[in-house]
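We begin with a single chain expressed as structure tokens, specifically the form predicted alone.
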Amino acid sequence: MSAYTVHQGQLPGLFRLWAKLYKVHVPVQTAPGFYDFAPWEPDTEIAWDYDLTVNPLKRHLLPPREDLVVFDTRTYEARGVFQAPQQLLFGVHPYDLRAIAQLDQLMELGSPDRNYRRRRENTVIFALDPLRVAPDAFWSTLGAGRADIGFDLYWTKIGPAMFFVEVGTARGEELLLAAGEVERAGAAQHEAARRTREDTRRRADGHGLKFPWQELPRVMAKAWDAGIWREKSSMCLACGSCNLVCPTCYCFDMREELDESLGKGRRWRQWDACMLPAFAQVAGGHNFRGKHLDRYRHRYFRKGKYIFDLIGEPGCVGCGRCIKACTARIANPLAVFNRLWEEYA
């Protein structure tokens, strides 16, 4: 794998070139202690040391609301809508890379999601090693502290004004060299990147699962009647915040509407959440998961077993967003999984 050394002074010129080809999004500080991805502008101050963004990056690949079909009731014609802008996500941490890689697999199962696929094909991803670890994060013990695929370039900050950049794809290398030759990385830069990653991983390892993540589906299989489901779900507000901030949740609802003339209409989809009371409700008013307990338990089985059975890894990357978003303080996969391990291992 090719690797280069990029200096801070080279970045403004590169960003200007990239912005001519793509809508570039970078991590920024939105308030003290809060970060998110925002469109890059020449005066944007990039948050190189951000620990976690408030919102997941899935919104760039699976928008919260997206038109799918427009139709005409008079002519009986319908046309698919595909909105797939050319975009570049700069500064994606490894755990979010893992989440995107999961979506790539899940959205191909059964009938492949063409809207997702087109957005993904038009998206360039530049990964960035984290320098700080969010208080609620446990990605290291889920194996999401490093990614080997799913990126076009992988950036590691190895000095106040220097980056070690690994090439993931030919497209990434072409974009890196768009402004001219870039210095090849030597042994010293490779070693500096290794030390940076080891330092972050060492700090991350102190907070996480008490068991190998590969054991999770076995433990979950025994825990259907665990007392924790009733205990925690009794405090659930059914707000769905944990679903909305989760980088791997991908459920959506389909809706249609006609305009005021009843001649033209559209079908769209929008994010849905398994913690909402109406999520599993069907025609006739029957609800397959009408109780808080049923919804709460389903979410954890989804993350700890069902997704694992499909793709061979948990549907949780340990980012900690749900822990931070939950007002009832019950959406904590780490606490739930560790307790289940103690009770059912």
The other form holds:
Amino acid sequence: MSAYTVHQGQLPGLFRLWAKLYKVHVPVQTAPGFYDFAPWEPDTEIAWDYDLTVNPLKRHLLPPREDLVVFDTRTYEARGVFQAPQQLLFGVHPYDLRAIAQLDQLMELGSPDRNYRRRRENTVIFALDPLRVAPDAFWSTLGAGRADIGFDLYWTKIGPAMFFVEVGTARGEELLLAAGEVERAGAAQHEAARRTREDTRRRADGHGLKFPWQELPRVMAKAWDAGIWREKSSMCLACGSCNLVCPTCYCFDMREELDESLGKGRRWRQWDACMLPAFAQVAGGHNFRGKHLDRYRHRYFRKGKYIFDLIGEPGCVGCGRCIKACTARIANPLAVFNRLWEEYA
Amino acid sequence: MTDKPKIAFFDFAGCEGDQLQVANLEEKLLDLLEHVELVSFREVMTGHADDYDIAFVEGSITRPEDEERVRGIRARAKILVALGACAHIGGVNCMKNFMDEAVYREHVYGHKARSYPTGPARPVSAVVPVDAAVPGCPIDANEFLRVTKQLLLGMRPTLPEYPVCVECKMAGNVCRYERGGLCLGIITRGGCGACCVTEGAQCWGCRGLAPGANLDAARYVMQDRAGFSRTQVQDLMRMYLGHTTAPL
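Would you generate the structure of this protein in the form predicted together with the partner chain, following the form predicted alone above?
Every component of the complex follows; first up is the chain already shown.
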């Protein structure tokens, strides 16, 4: 696989060029200790050493609210709505890359999600190796510290002003070379990148699953009646925060509304969450997950077993966002999985 | 063509800010008026008729004559909609319910206090059955439109049942608790787009408790985890939620 060495000085020219073709999103510091992706502007300071962004990247592929159909109740006409801006996500950490790769697979299962697919096709992804590890992160022990697919370019910062850039796709390489010659990476740069990754991995490995992630579905299969479900869920606020900040949670609800003419309307989808009581409510007011316990357990079974059964890897990438977002401090896949391992392995 | 449904607006103890939100809809309101006949709305028109199908009632019920008047409205209206926090959950007026009656009467009416009977502030639903509500202080104009359209189409009006956190996360905000603040978004009914937190403030609970709100967990979060005192939490919860059965 070809790789290049890029110097900091080349970046402004490249970004200016990319910004003409794409809406470019980069990691920035939004407040001391808080990072998020924001649209790139010429004076944007990229947070090269961010540990975790508050929000995952799914909103760029599956927006919180997205129109799907517009219709006319008088003529009975309906038309699909597709919005898919050309966008470039720069600086995506491998665990988030893994999450997007999961969404790619899950949105293709059954009836392919055409709105998602169009957005995804128009999205360029430049990955970035993390230099710091967030306190709640455990991606390393879930095998999400490194990704081999799902990126157009993969950036590793190997010096104060130098990057090792691995090519993932022809589109990525073209964009890298669009502003002129770029130096090919030599053995020294390959080695520097490897060392950088090793450094990060060493720090990340210290905190995580106490068992191989491949064992998760086997452990979960025995844990339906575990005490932890009641213990943790009694403090659940049913606010859905854990779902909504999760990079792999993708459930949505469908709504319709007419405009003020009462003749034209639209159907849209908006993020939903399995921790919300109304999520599993059906006609007649019946609810097949009416209790906190049912919903809490369901989320961990989704992450540890159901998704695994579909695609062969856990539906959790270990980013730690839900741990941070849960005000009641009950959302914690790492603590739950480790405890179930101790009790049921 | 059948007759258009007749709608009327009424106000009790409140600031009429919710009706102002409706008036501010301007062109959208005019579009809506193609489908209804407005018979009473003192913020935008003169005249009044006692023949109406849908009554929007703003404000809380606090005086003996209020009770009588709202019963009359209920008797005449086919559908009664509580408009805004004061009508829906009692709202800020209920703060007085935690004071001595003589104190607040004296404060408001001075030496004439004896001539003005007034009691605890209550939501409209505490006096007469309410068919639907548009929550908030003030109401969200688009939610008013949605509820009204649903009523006109013969549908049962829907309100989000999830807490404010859902829309706060959709907006991409950093959690108020992560910034060391206090926030009632964890137990308050969503539908506002988490506008207050998005603008850098906190949630005060104006849309009322979300159905099934876990108050034990909320108290744990606010007091044990975030470290706010019982008084701080109580003050915040009494601001809008004074009439709820939440243990305050």
